[in-house]
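One chain is shown next in C-alpha coordinates, namely the form predicted on its own.
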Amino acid sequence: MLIGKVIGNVVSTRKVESLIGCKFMQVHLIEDGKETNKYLVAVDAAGAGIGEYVLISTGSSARLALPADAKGNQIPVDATIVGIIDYMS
(Lines of atoms letter the chains of each structure in order from A and count residues from 1; the text may use other names and numbers.)
(Lines give C-alpha, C1' and ligand atoms only; values in the text may rest on other atoms or scores of the structure.)
Protein backbone atom coordinates (compact mmCIF):
# COMPACT_ATOMS: atom_id res chain seq x y z
CA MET A 1 0.00 0.00 0.00
CA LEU A 2 0.99 3.57 -0.60
CA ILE A 3 0.18 6.81 1.21
CA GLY A 4 -0.59 9.99 -0.66
CA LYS A 5 -2.37 13.33 -0.61
CA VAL A 6 -5.15 14.01 -3.10
CA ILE A 7 -4.29 17.17 -5.01
CA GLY A 8 -6.83 17.22 -7.80
CA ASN A 9 -9.39 15.59 -10.07
CA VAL A 10 -8.66 14.09 -13.46
CA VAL A 11 -11.43 14.33 -16.06
CA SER A 12 -11.48 11.89 -18.96
CA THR A 13 -14.40 12.11 -21.37
CA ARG A 14 -13.23 9.11 -23.43
CA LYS A 15 -12.28 5.91 -21.68
CA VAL A 16 -12.88 2.17 -21.57
CA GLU A 17 -16.57 1.49 -21.02
CA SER A 18 -15.99 -0.23 -17.66
CA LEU A 19 -14.41 2.97 -16.29
CA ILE A 20 -17.45 5.14 -17.00
CA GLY A 21 -18.67 6.55 -13.69
CA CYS A 22 -15.32 6.09 -11.93
CA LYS A 23 -13.81 9.14 -10.22
CA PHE A 24 -10.12 9.71 -11.01
CA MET A 25 -7.92 11.59 -8.55
CA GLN A 26 -4.37 12.93 -8.86
CA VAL A 27 -2.35 11.90 -5.82
CA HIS A 28 1.00 13.24 -4.54
CA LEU A 29 2.84 10.28 -2.99
CA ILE A 30 4.35 10.35 0.51
CA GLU A 31 7.30 8.19 1.60
CA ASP A 32 8.83 8.11 5.08
CA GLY A 33 6.43 10.87 6.15
CA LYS A 34 7.67 13.29 3.47
CA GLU A 35 6.17 14.40 0.17
CA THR A 36 8.07 13.06 -2.83
CA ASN A 37 8.27 14.23 -6.42
CA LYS A 38 6.10 11.26 -7.44
CA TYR A 39 2.47 11.47 -8.52
CA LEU A 40 -0.12 9.01 -9.75
CA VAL A 41 -3.72 8.85 -10.88
CA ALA A 42 -5.96 6.53 -8.86
CA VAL A 43 -9.59 5.51 -9.10
CA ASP A 44 -11.38 6.66 -5.96
CA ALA A 45 -13.31 3.86 -4.24
CA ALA A 46 -13.43 5.61 -0.85
CA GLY A 47 -14.99 9.00 -1.64
CA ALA A 48 -11.84 11.03 -0.96
CA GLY A 49 -11.67 14.76 -1.48
CA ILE A 50 -8.93 17.18 -2.44
CA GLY A 51 -6.51 17.76 0.44
CA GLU A 52 -7.17 14.42 2.14
CA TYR A 53 -4.50 11.84 2.89
CA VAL A 54 -5.34 8.44 1.46
CA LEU A 55 -4.29 4.79 1.31
CA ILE A 56 -3.71 3.47 -2.19
CA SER A 57 -3.67 -0.12 -3.35
CA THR A 58 -1.74 -0.85 -6.56
CA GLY A 59 -1.35 -3.68 -9.04
CA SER A 60 -3.79 -6.58 -9.15
CA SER A 61 -5.02 -5.68 -5.64
CA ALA A 62 -6.29 -2.37 -7.03
CA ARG A 63 -8.60 -4.22 -9.41
CA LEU A 64 -9.95 -6.38 -6.58
CA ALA A 65 -10.96 -3.28 -4.60
CA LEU A 66 -13.53 -2.36 -7.27
CA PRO A 67 -16.68 -4.26 -8.21
CA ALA A 68 -16.65 -6.16 -11.49
CA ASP A 69 -18.31 -4.55 -14.51
CA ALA A 70 -21.74 -5.62 -15.83
CA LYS A 71 -20.15 -8.52 -17.74
CA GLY A 72 -18.34 -9.80 -14.65
CA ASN A 73 -14.90 -8.60 -15.77
CA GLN A 74 -12.45 -6.84 -13.49
CA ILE A 75 -12.03 -3.13 -14.19
CA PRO A 76 -8.60 -2.30 -15.73
CA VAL A 77 -6.95 -0.11 -13.08
CA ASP A 78 -3.49 -0.06 -11.54
CA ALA A 79 -4.15 2.20 -8.53
CA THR A 80 -7.24 2.50 -6.32
CA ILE A 81 -7.87 4.75 -3.32
CA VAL A 82 -9.10 2.27 -0.71
CA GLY A 83 -9.08 4.39 2.45
CA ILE A 84 -9.01 7.90 3.86
CA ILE A 85 -6.43 8.50 6.60
CA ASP A 86 -7.77 10.15 9.75
CA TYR A 87 -4.47 10.43 11.59
CA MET A 88 -0.75 9.80 10.97
CA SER A 89 1.93 9.93 13.64
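Since the structure above is the form predicted on its own, I would like to see how the form predicted together with a further copy of the same chain looks, so please show that one next.
Here you get just the chain by itself.
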Protein backbone atom coordinates (compact mmCIF):
# COMPACT_ATOMS: atom_id res chain seq x y z
CA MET A 1 0.00 0.00 0.00
CA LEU A 2 1.09 3.57 -0.60
CA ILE A 3 0.40 6.74 1.34
CA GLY A 4 -0.43 9.76 -0.78
CA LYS A 5 -1.48 13.38 -0.48
CA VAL A 6 -4.26 14.40 -2.85
CA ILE A 7 -3.07 17.42 -4.83
CA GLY A 8 -5.67 17.77 -7.58
CA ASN A 9 -8.13 16.26 -10.01
CA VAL A 10 -7.92 14.94 -13.54
CA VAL A 11 -10.85 15.46 -15.90
CA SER A 12 -11.33 13.12 -18.85
CA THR A 13 -14.53 13.27 -20.87
CA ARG A 14 -13.59 10.89 -23.67
CA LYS A 15 -12.78 7.64 -21.92
CA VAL A 16 -13.64 3.96 -22.04
CA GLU A 17 -17.26 3.46 -21.04
CA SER A 18 -16.55 1.44 -17.91
CA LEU A 19 -14.72 4.40 -16.33
CA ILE A 20 -17.73 6.74 -16.46
CA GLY A 21 -18.34 8.10 -12.97
CA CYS A 22 -14.78 7.55 -11.70
CA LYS A 23 -13.20 10.45 -9.82
CA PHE A 24 -9.51 10.67 -10.78
CA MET A 25 -7.20 12.30 -8.23
CA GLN A 26 -3.62 13.50 -8.64
CA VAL A 27 -1.47 12.29 -5.77
CA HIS A 28 2.03 12.87 -4.40
CA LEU A 29 3.40 9.95 -2.41
CA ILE A 30 4.16 10.43 1.28
CA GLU A 31 7.14 8.50 2.65
CA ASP A 32 8.22 8.65 6.28
CA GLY A 33 5.59 11.33 6.76
CA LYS A 34 7.09 13.63 4.12
CA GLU A 35 5.64 14.60 0.77
CA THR A 36 7.77 13.40 -2.15
CA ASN A 37 7.60 14.35 -5.82
CA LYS A 38 6.57 10.78 -6.74
CA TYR A 39 3.37 11.20 -8.68
CA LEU A 40 0.41 9.05 -9.70
CA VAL A 41 -3.30 9.24 -10.43
CA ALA A 42 -5.73 7.15 -8.37
CA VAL A 43 -9.48 6.63 -8.48
CA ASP A 44 -11.24 7.67 -5.29
CA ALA A 45 -13.22 5.04 -3.39
CA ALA A 46 -13.09 6.73 -0.01
CA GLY A 47 -14.48 10.24 -0.45
CA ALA A 48 -11.07 11.93 -0.41
CA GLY A 49 -10.61 15.69 -0.75
CA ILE A 50 -7.73 17.88 -1.90
CA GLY A 51 -4.96 18.02 0.71
CA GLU A 52 -5.98 14.84 2.52
CA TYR A 53 -3.56 12.00 3.26
CA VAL A 54 -4.85 8.76 1.80
CA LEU A 55 -4.12 5.05 1.61
CA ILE A 56 -3.75 3.72 -1.94
CA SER A 57 -3.99 0.18 -3.24
CA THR A 58 -2.38 -0.60 -6.60
CA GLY A 59 -2.43 -3.29 -9.26
CA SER A 60 -5.26 -5.79 -9.56
CA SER A 61 -6.28 -5.04 -5.95
CA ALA A 62 -7.25 -1.53 -7.02
CA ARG A 63 -10.21 -2.97 -8.92
CA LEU A 64 -11.56 -4.81 -5.88
CA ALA A 65 -12.31 -1.58 -4.07
CA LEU A 66 -14.53 -0.26 -6.86
CA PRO A 67 -17.96 -1.38 -8.06
CA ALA A 68 -18.21 -3.42 -11.26
CA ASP A 69 -19.44 -1.70 -14.42
CA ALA A 70 -22.97 -1.94 -15.82
CA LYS A 71 -22.19 -5.35 -17.34
CA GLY A 72 -20.82 -6.73 -14.06
CA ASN A 73 -17.17 -6.57 -15.17
CA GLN A 74 -14.26 -5.21 -13.15
CA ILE A 75 -13.12 -1.81 -14.39
CA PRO A 76 -9.66 -0.95 -15.82
CA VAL A 77 -8.19 0.89 -12.83
CA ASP A 78 -4.72 0.19 -11.37
CA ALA A 79 -4.64 2.56 -8.36
CA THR A 80 -7.46 3.30 -5.93
CA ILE A 81 -7.76 5.49 -2.83
CA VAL A 82 -9.11 3.00 -0.29
CA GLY A 83 -8.90 5.02 2.93
CA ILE A 84 -8.34 8.42 4.51
CA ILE A 85 -5.42 8.54 6.94
CA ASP A 86 -6.20 9.72 10.48
CA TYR A 87 -2.62 9.55 11.68
CA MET A 88 0.61 7.60 11.43
CA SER A 89 2.57 6.65 14.54
